[in-house]
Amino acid sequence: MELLSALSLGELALSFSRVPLFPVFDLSYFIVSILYLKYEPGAVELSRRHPMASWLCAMLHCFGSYILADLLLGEPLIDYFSNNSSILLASAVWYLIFFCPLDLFYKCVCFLPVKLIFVAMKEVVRVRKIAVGIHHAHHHYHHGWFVMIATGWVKGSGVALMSNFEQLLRGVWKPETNEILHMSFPTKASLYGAILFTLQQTRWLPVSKATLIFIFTMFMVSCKVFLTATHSHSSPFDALEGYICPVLFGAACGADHHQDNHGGSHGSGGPGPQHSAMPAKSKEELSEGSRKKKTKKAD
């Protein structure tokens, strides 16, 4: 009781705003990005047979979101890889984690207590990276909302808003895999994220900056470790929007998601008696029209 008297909220959350993030924060964001990657399908293949390639889709993974905010705000797109210590750093886990032999390093990242902290530490990351995505929007656009919004947002989940042009690089094209149609929960806490930060940054939320960033940070480090401990894909935000889009919207928000995902979970459930059916109809068609010409010829 008296540490927590003599430590204000306050004084701790300035103390966490002050934290570098480099080298050990932005090593676990990288780690966990490039993680990501290597669970796609055809990557470890692709790696082998077009190892530029497969540097060039890490390289976005772990960046993408400040290419796109730099594309937003009308800046060099490759300004951000005169950072050679991120880069080499970055390029240092990309090898580790597909060439390592035996595997060793990728082994050791994906025992879930040791990812369970690369996951927390990158969530630090990702709320850092939003707040300075809107103060750097704010410095360019003092009124401007909803580019301080979009900023805030592609600084926190630009990678799978560029998803599509990824997979691209590695020679895949699906376009229903789309992240605008179907957000994951960090890009949608980084949306709502973007949205509060926007307002501390207007001075309409009534609340410090370094206080915000360690009330979410630990909003989303809780949510993430939780879900990944977990294996679930579901979302905190689900039962929420269960009750405010039928009203607002007409109907509940990412319905279709749900139901493609079903669908693709149980592919010899769902949609089996429809394709079953059809067969079926066509040969009893197929049948009767037999029949009619055996009746023509007999007649």
Second form
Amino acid sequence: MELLSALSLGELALSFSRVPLFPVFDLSYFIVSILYLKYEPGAVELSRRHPMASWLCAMLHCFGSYILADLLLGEPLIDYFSNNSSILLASAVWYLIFFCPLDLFYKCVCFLPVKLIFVAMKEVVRVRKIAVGIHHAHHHYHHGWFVMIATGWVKGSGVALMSNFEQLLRGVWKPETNEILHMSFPTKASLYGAILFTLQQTRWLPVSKATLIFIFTMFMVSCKVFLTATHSHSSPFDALEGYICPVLFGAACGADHHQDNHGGSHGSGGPGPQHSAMPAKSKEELSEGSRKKKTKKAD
Amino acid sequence: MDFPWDDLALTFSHTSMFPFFDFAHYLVSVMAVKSQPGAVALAWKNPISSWFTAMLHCFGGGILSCLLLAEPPLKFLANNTNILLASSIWYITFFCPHDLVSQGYSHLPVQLLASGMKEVTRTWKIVGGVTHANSYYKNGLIVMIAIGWARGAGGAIVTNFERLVKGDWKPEGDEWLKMSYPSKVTLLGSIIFTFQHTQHLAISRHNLMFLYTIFIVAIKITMMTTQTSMTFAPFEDTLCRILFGWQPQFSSSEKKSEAKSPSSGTGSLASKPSDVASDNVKKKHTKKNE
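Okay, that is the form predicted on its own; can I get the form predicted in complex with the partner chain now?
All chains and molecules follow, beginning with the one already shown.
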């Protein structure tokens, strides 16, 4: 009985990992990506004034991961643009989301249950991209673990890592906000996923790739759907990081998380030398916190 | 299609760019560098940096297309003769005794000649870019258009990026996004040549090169002699209204604030001065970007 269930799970995972992505899943990936572009402040106005720049931004949102991975691996940056059908599909989605009469398309897509479906399908594409990216990097560098992790990470997190450049296209230049400083949940999850898939690729993780894709997809889909449904920006890794960071990086990192509540009282209790160092530090942390808030607003 | 000037066009399309047209291109580019505020002082203080900026202005399009196609971005340095030519032009422009070159260049006929010849190199670059991209991607229409555009007009992007990194320029909203006239005309040319290359356009290449070159040279010279800036505003306006103007609440406000000049320019004479003024401002932007 156990064998049977394991067999059917394996087969399920195998067939799941072979579902073609192109029309349906890619479509939902484009829809969600461009939807996030429309949420950015000023994006709608931009599309009216400079449709070309807006289109380019939309393309970056859809294909940023390929462009960045190509850049890292020294392949033509423009490689993916030879994929005419994908580009046309993404352009059509961009046009519908920004210029549909009465905003009908946008309203349909934004309807929460519909959006949840699209978000779930987007995560499927993300996990598959990570797996493909690591396979691709493995093909180039057989023992380059870090290359594999980096490529997978870049493939998974997509435009978030090049957000500064993407903002520059929209006429916003804020070098002080970038994704590496304040990683969002998808970026972190892509990083952890990339590590897992790299371990699997180098045979350190005794599971088949199809199974790993299946499990990780389930994890990502459930997390992301839950986060979208509750409109929360917190990530499931927060609790884990709260435990690990103080161990690995000392108390400073742990204090960073809880600084809003008892940063001041913490400083007053310390001994002499620490006491003198504390005010400067807490000021720095405060500015860090405000910056974080700004980033969230920008998101 | 058969044209009476077929032979002329054929000979014209076999013209080599190297000594004279390239010379004009480098001269115009370096003069553009020199017209930037603080460029001369920088050249005396830090010649290497100034030289590098000048090279970026001269070879920017090639660098961008190399980046896009994953070729070494420093490939342009391998072309020794062109580098030497451009460097010597940079040298005589900035360090000539009594500023002779700048004074010579300030005459309008010289400027017209140089700018016209520079436009000729633009055609050649677009064709080269489209052909080069086609050797990588047989069916990549978008790639061909993008590479042709990058070769022809990508220099503006590279130099703007260089200024951004140096910190003496910040993208203030529109300035970066507003496509200048050369960018637009290069995009148009790139699309035309791509369709010609994929046999969608029933015209031979040398004829198309001939016609397009005459078109851009004529427009450039008209623009320089009449001191106005030629834009595609009327076409763009109608096109935008067809494609993007379905939502009244945005398009009406946008038309009022942004695209004032094309709509009012056709109708009333009273708003003519403001129209010309805005054109002049636009032109300054264009020049800066070039």
